[in-house]
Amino acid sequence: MTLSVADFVLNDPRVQADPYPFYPLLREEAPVLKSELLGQPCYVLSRRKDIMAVLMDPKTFSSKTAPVASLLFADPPEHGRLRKMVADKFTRLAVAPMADVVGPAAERMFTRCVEAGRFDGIDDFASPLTVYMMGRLLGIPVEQVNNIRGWTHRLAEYAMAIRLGRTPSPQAQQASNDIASFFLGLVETRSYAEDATLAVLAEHFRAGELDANQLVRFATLLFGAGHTTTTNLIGNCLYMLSQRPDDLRRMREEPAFIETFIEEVLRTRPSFHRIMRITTRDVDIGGAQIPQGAIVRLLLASANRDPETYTDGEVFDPDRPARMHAAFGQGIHSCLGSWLARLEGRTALRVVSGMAAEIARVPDTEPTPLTGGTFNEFGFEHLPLQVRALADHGRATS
């Protein structure tokens, strides 16, 4: 089949789970490609020059793109006021204790998987393994963590209702009410760590420094962000690791191996491949013209492989000179969790590696693309392996 431009659409599930052969058709023929979301006008970005101007230029390039109050949808200077309430919790430094807890919860949730000699790498082990890191994080009671878990996938829908004007369904609605009535009665109760980041976010709360709304919305975001990112991340490690098997040998024998690997990772099948932006004024970018109040979707995973920055772009090499990817973003609106997606991802496959003699992917049985939502994740709803043990190399997996 002939793809062309045209068969590119952005809310088209089959898109979402593999955009790959529309990316250098749309960097050749259609840099600034004029097209629609759910309706709405939109111009589509792919080339990494393009991409980076927008993000370094947030003035032009405004975040305010729902109205919703959230560091995500916010600008300058309320965007540094928000961001610098919990920045000191998210530095490298920062994460760096949290090894301590990660690592013996991916030590007791992969053992399982290698006991039973198949799993499912997002709901056996990346997502749970995220998002237990998340409530230790957040300082949330392990207990109801996975309840959060659950509202999250609803608020995707409920985000992009209000971002289009739209009436969020029954069950997004509640969803939405359900978490806001769970973080509050948190802060109400204390029912937190002290030293955890919800503590940050109810101190700076009961200082008046931000509103029940702001509180909520802060809350949801760092769990689901940190969660859905991270998630992502683990599973696509996975999925490269049962296409590469002498992967796993090498990470054994020369650890520093793993950080390159998830950069390459990162910089090939990132956990998001859009971003949105809407024009403050009237600017010519790429060559064409985007008036003011257009609403421009970035193409983070496209700018990762331009061929004017990464020499054969399409080929996973971790042994590549290191180059600056845009999986976590640039500019103010980096990601907040890069250091602890890292040090997870990181935890993850030094355990992996040292328990797994082989993860291959289980015959006849394709793993599931992650669609829907906001249309800008990639990764996997279920991802089917094998795995032979390492200490154990003649058992045959079932």
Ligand code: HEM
Contents of the next structure:
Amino acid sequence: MTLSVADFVLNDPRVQADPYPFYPLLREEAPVLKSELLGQPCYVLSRRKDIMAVLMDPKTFSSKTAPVASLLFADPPEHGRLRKMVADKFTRLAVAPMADVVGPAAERMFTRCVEAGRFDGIDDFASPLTVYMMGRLLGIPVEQVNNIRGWTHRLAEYAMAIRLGRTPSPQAQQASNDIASFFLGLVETRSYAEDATLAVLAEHFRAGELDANQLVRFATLLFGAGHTTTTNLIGNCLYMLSQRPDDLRRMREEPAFIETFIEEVLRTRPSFHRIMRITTRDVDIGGAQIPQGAIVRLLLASANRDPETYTDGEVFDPDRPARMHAAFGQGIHSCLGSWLARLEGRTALRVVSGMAAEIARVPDTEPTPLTGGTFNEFGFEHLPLQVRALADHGRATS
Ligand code: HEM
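Given the form predicted on its own above, I would also like to look at the protein as it appears in the form predicted together with protoporphyrin IX containing FE (HEM).
Every chain and every other molecule in the complex is listed next, the one we just looked at coming first.
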């Protein structure tokens, strides 16, 4: 079947599951595509240079795409004020000690997978690991972390409805109310670890620098942004390892290879395929006229394969010379948790490569791609895998 840009429907689950055939087409034929998502008109940008220019110009391209009091939807100066409150917690240096938390948890979880010989890369490893990490980062009592996990999908639906100016479904509204009571309850009763991020937010709340709504939005953003995205990163890494059997050995022999492997997964299969902005004035992008107040959707995943920057960009090559990718965004809103995500990914892969001789797809089963939610996420809902233990890891090979 010949594809056309008209088939690039933003909420089509088939497009979400495999948008890659469209990106070269969009970059070539319609780099500024007039489109819509669930009735909301928008312009879709696919070329790297256009996307980077938008991200570096927050004055013209505002993040206020939804009436939500959150860092993600704030413009300067409010954005800087909010980001400064927690920025210290997310530097490369500040997150480094988290390796001592994620390592043992990953070992515990992956040992069970290896002993079973089969596992779901998402349900049995990536998702519980990143939920656990987010719980530790925020300082939420371990036994309560899974409460939030159950709400995250509904919260993505809630966020989507608010962004589109629609009334959220009763279930999505309920999830939003539940998470608000949950975080406010923890803050009121001081039920969090004193050195954790929730403690920092609670301090700003008590000082009157965050209201209750902002506090809840902040905590929810951190949990949501940190959980689903990193789950997708680890899931996408496991998927690539199932296609590239030799890479596990390379990870054991050259630990630095783990880092380049992760960067290449982030480039070729980023967890988040697109982000959005709204124009504050009429603007010209690559010859296309975009009016004030227009929604602009930026295809980060297309930017990451643009041939103007990446030779053979479609090819997964962990040995390619380092080039900045856009998986974590760019500019003032660039991902706050990028060092933490990398650390979680690195530690998870160190554990996996230290215990597994081989990871392979389970015959006659297909992974289930992620669909729905905000339609921006890219990864798997289920990823059935089989694992053969390393003989010298002291376990029977299966
Ligand atoms: C592989 C994992 C991750 C990916 C691919 C990712 C991707 C992104 C992207 C693309 C943005 C920019 C959004 C925009 O400009 O509109 C962003 C922002 C953000 N990310 Fe991540 N993220 C990841 C992990 C994390 C983690 C672990 C956390 C921490 C808990 C986190 C927290 C945030 C926050 C708070 C923002 C908003 C920053 C701001 O508005 O200033 N992310 N992320």
